[in-house]
Amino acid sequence: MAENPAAEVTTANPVAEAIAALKAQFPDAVVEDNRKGYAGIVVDPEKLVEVATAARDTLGYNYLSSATAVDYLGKGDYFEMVYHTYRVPAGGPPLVIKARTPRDRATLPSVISVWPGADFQEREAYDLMGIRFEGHPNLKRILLWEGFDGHPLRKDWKEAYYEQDQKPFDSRWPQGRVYRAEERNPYGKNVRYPEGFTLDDFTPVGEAPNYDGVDLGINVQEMATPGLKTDRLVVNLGPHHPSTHGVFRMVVTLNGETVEDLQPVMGYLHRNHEKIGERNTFLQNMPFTDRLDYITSMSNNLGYALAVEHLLSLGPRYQPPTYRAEVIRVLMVELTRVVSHMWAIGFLLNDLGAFYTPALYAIAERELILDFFEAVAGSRMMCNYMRFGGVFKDLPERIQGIPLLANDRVRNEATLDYLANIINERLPRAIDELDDYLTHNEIIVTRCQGVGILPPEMAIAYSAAGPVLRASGVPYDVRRAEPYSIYPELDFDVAVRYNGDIYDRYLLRIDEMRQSVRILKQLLPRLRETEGQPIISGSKAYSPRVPEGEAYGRVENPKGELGYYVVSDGGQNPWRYHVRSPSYINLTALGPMAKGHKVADIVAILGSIDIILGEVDR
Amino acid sequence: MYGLGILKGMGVTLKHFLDTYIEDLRFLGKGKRTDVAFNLRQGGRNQRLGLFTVEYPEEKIAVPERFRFIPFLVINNLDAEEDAGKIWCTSCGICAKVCPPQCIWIVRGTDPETGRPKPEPEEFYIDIDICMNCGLCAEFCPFDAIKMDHDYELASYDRTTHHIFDKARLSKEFRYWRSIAPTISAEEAEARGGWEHKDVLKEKAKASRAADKAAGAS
């Protein structure tokens, strides 16, 4: 690149450098995305796999964080597939690769050969947007059922009870005539059947595709372990099974007790969160993000706020969040992390067969933290606390209950004392207690060590994130790799473990809770110093002016990297709102991890990934 | 050695089990259901414990001020000297516009004589089956007229007839808001410049200015 003077100028910026390199290597196929507010490169679909390979192999963009499609109906009439790729574990900003395809015959090459982590994400884009991916080995619907008519995230698709493209709906005011949604005919024009559909000819697609590749009853004895008579069997674990943490199904092909193949089946909780998000205004999405991973609503809020703040920063009158707001945000997010990891550890024990007793001990401290959330944000789990440019309200002076009746029990403590007690006394003690009783417990050691191993290169390839990635020996944490908020000034280490098994994922969560407590301890003096400072920048507007452009806001959620890809067309509502959910993408690696283990181990492996179905299915 | 870990684990359970009885003994005769006992049980300051069980409905945790559940509409106290029971809502429609699940319906009032809109809702509905308790309506109401309630015991036998709240069902006196949120209501009153509705205060300020002017002119 020495002969190219332009490249030398831009060496300070790794992404610009990478773009220049790709442009030099593929002069015909790579164009920079010059739309206002957009970044990255637009690649000719024919060369997409080659460009992706070059980006991975020569430039080091080995981690596909998010792959999603945008429907630009009426704005060029094409679908655009957007890939956010990162260097792992080096860190830094993303190289955004885009490829376009016409809406009527949407086809793109699959990048699964470059980044296997694209598997579920391409299936999702196929399912919801209707883009075919050539070369994808298993291209079928993932969240909706086979036979569903249409692709819901297309802009011209309308849901049942469809009222209007965008909120607020005109029927609410000034002439708001109330009705119940169910009262309107649910079988009216909003339910669409495939063209030429008649009930008489209808045969359900059924489950057959899930069992493809399983030769039931053929050569069973040959396949079996010598000397031991085993049968091949397909078992459905779930959707209603306590080990699945919700409604989630695993189609497991067994040879005897040993797993030969595992396919996750999901979508039982699918509510088309992203479509709802496009109907909503920017602010209205905030409470909806609470409902993704309902254990960690505070950090879900933060990711979305970061994405929209990035968009707002493209405008003229943007003010970044105040310092106090950032301190409070980090406080909330780290408390959430402790809650989530406690929960994960408690329920891992559940999965190992120690039903509920240890889980309840593990989540005891959560009560105190949720009480704090309730006093500050107004709700224990659905916090809806962050706002663009700050937070909803400052910490109250006291954590105080207001009694209404004689049998109401009142708590009344100064907020900072209460917090200091949690952070300095209770949490460290609780973590030590868990560590003390669990780490050397022989049941945990024998059940967890060496089970569900995910090697580091595979973890990166499968886009695993969070504890799953770091327990495999990849020290990658968004808080350090691409810092946001006040993390640069905070002193903490990225927890990392090297064996990549269940046991290390458990240990890593303990480590990470200790680091969170370390961060929280640094926040207490900052909270005292910033007392009385504003908690939101600018004025609080319910309809902020969001300039045109795209933004990818990502945070290190307890479950992994949570990203929001938000596209604005300058209107009141996001044009595209996509959630890169860590639970969902971490499941890509579940099949490979489970292979060769026993049935009982799958439950523990799934527990160690720590999924939340609200986030998996969205 | 195998078995030690199990014994250790069982020991934790046993300890927690015994602790519950020790707690009972501590409050023997003094009554377990006092605020002091409650705070100790709930892992208050310097407490090792945290036996978080609350014996609902014999006792309940008082919710904090900011707790939010289903909105209600503020009206003047029914024994007020002026405008008793007057609704604070001006039917500006911001709550309906900001509501994420769109569960608020408002019919703006019109003056029967002139036919022009008047600042009072004719009807106001909230479908509490749809409401997601996010609190945005209360947050963005410029007149402090819609507030989040603390009453979470709303179970009923028939949701089709009971779960759309109308204006009458939603209205609660201002003194109720003051009682459930003493600090917040005081802050809001300070921001408005008095305990009355924003418009009333504006009128008063206008009247006093006019009076001053008249006094100055004469």
Second form
Amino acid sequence: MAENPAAEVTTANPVAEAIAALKAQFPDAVVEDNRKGYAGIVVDPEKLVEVATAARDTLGYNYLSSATAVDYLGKGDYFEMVYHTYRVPAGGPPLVIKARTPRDRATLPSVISVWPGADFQEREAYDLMGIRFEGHPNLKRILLWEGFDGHPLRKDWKEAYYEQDQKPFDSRWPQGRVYRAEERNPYGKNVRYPEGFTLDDFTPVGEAPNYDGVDLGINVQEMATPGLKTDRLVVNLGPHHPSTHGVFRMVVTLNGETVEDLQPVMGYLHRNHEKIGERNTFLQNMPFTDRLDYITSMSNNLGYALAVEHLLSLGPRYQPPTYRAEVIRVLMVELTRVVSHMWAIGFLLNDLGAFYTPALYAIAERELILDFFEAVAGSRMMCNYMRFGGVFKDLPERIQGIPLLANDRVRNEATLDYLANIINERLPRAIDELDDYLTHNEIIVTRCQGVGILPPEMAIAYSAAGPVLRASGVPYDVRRAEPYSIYPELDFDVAVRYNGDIYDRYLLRIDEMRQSVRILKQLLPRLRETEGQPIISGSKAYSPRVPEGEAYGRVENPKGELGYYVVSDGGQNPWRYHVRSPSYINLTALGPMAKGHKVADIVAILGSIDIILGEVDR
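Hand over the structure of the form predicted alone; the form predicted together with its partner chain is what we had up.
The next block holds one chain only.
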């Protein structure tokens, strides 16, 4: 594995210098992307691995954050793979590398040998777009079953209840003659079989592909043969196991009770989120992002807003969000970070065998924060609160309930007083209690220290993000590495721990909650000073026209970097809408982290990653 040279690279404009260096080194293979609103370089596929290796080894772009496939059907008729690479832990903007392949013979070289974090991302592009990656050691579908016909993110693929390519559908607007697509395409007649398909010679794909990557010399068919003796065993944990954090499955190869290999199997909650996002208008996607990680809808909104605002800034009439809107945004996402980390710690205890009661204590303060979200946004979890240029609504003057019976006692207090009490009193006390009760608990120490270790160089190589990355000794936080909103003016430290095990991931979340409270205390006076100021800039367009171009908006979500790669062709719907989900990509390292540990450790290691299946499967 390559050493990290990022800290040695110090340049005023590293991206421009990197592009110049790559063009000089590969004059016939690298050109700048000069399309209007685009950036980065376009690389000859034949030289893609060489260029990627040079970007990593000589220029310090050692971290592959996001790999996105884009279908430019009717706009050049090719697929484009877009790689967002960063210098970790040095920070700074991305070097964007692109490679193209014809749609009718879509093949590109795999970059997994350069950035192992490309593993699941290339499998996703193969699964949903049909791009084959030569050299990928385990190229198979990852979100759909192996027998699925077609690739549903291609522009010419149509879902079962297809009505039109983009919303608003003609049946809804402007005439309002609404009908349900199911009425014209009833159940039972909405199935499209592959060309030439008949039941006469149909053989189900079955389970065999799920064991293809278990390359330990194990023949599953032989293991099923009566009388064959073996010390090894393939066990399926999940998908319907209470400790798999949702509908998630792990194919585990055991030698006795020791894990020799682990392959995640996912996609049970896949609903083609990105395809639906490309049917939606830009604004319609805002509530849609709530459904990714349903614990963190506020910060999900912010990442998407940043991506679209970047595109809007390419136009002549763009106005950035107002200062009060930025203060409220950071308030919401830092409260969300506390909610998410408390939830993660509570359910880690569940995974360690302390069933539910400790979890309920860990998430008690969460209810107070959700009360606040409900008062502001009208919803506790699916908040749909951010808007392009600001937020949906200002904070209410008071938080108050409605008595249902004559003697009901209801909350009725000034919103800022309510917030001040949570931020100055309740949260610090709750975090200290968690620390006091758990950090030196004998069971937690015994079960978590030295288990599920992810060394720093592997964390970077596997594109780990958030607490998983920082607990491995890598001080990389998007809020500092590529600052956004008002974070540059706020005083906080990037939490980091150095052992890379379950215990450090737990400690790091405690550290980060304290840093969030530190940020929240700085926001209280800003909220008072900006009272009455506007919460949104520009006009409140129902459906803004977004200038042509591309944007990658990313935020430091509680579970790690959440990124949105959005392409606009100048219309009111995104041409491409891709989600870089931290839960999904952090799972890339699950197998190496579990290897060598016992069966009982697997669920604890998974819990320490802190995944949400709505975000993994999308």
